[in-house]
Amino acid sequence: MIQLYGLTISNYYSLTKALLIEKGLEFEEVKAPPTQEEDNLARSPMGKMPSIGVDGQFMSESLAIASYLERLQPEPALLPSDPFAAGKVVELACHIKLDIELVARRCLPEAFFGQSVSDETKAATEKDLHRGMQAVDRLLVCEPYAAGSSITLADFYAFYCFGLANAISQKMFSLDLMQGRPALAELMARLAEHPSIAAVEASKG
């Protein structure tokens, strides 16, 4: 059985949990906060969440875990069978993660943890968020899912990355990333009702 290490506070933990449910795989949740303790570093070299354990071996980084799960349990497929189309799904997921969520995350300490972020960081974050959204706009299909007619890995990244990024953006800049993007707003609402994602969100209470 797969062990899923981390905490539900992590959007990438929730994403990985949703993928495990989507694939119909048995797994056990193990509470493991992000620390620099040796046992955690053995599972996740940077001490981040989530990580998984499989027969005494460990793997970190959500995209690596998603790639493993896709090969372990090919159905339901979250990547198209066409190699180029599959690459485009991963491309979209990467841009959502790198150019939206990780950019917004620069301001996470001030947005939700009462710490301070420099004015320079705030200005750069707001500017880069606009640029990142423009980039993602070029790739999003939303017909009706992020990359086309079927749900893919990109949709799971869209739900869990845009969710956090938009919360930070609204808190810090009064900027709703969904504003003026009705297709994206509809996608987020649609994904919230998707069974595996809905199950994860319901489990948070």
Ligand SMILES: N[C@@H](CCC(=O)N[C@@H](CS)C(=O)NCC(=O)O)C(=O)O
Contents of the next structure:
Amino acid sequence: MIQLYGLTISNYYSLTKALLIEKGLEFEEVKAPPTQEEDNLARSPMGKMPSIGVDGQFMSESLAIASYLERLQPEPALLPSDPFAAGKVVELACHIKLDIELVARRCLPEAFFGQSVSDETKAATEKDLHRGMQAVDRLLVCEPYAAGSSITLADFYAFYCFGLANAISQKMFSLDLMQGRPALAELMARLAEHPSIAAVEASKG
Ligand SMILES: N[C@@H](CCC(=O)N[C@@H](CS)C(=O)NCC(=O)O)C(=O)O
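For the form predicted together with the ligand instead of the form predicted alone, what are the coordinates?
Below: every chain and molecule of the assembly, starting with the one above.
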């Protein structure tokens, strides 16, 4: 049985939980906040969440975990069988994660945790978000899923990364990342109804 460590407040924890459900794998949730304590660092060397446990061994980073789950339980496939197409799905997931979510996250302390970030950080975040969105616009297919006709790993990154990034963007910059992107807005609505994602969101109460 796989252990999933972390907290439901984390978008990457929720993403990983949705992947486990999507793959029909048995798992148990273990509440584990992000800390720099040795037990957490043993699971996740940066002390972040999520991480998983498998027979006493640990793994962090959602993309690494997704890669493991894909090989452990190939069906339903979340990567195309064509090697190049599979690489393109991971490319899209990486840009969504690194150039949208990680950028918006710089303003997370002010947007949702009552702290403040510098004006320089805000200005750089807004500028970099525009650049990231333009990059992702070039790769998103949305016909009807993020990378094409069937749901892939990129859709799980789209749902959980755009969800957080857009909440931050709207709060900090009054900028709705879905504005002028009807296909992306439709994709997010479609993904919210996808059974594994809907189950994760419903479990948050
Ligand atoms: N690249 C990591 C990101 C994980 C991450 O950013 N986790 C956040 C919560 S969503 C966290 O643990 N933050 C606490 C910290 O940075 O110390 C992944 O894909 O799993």
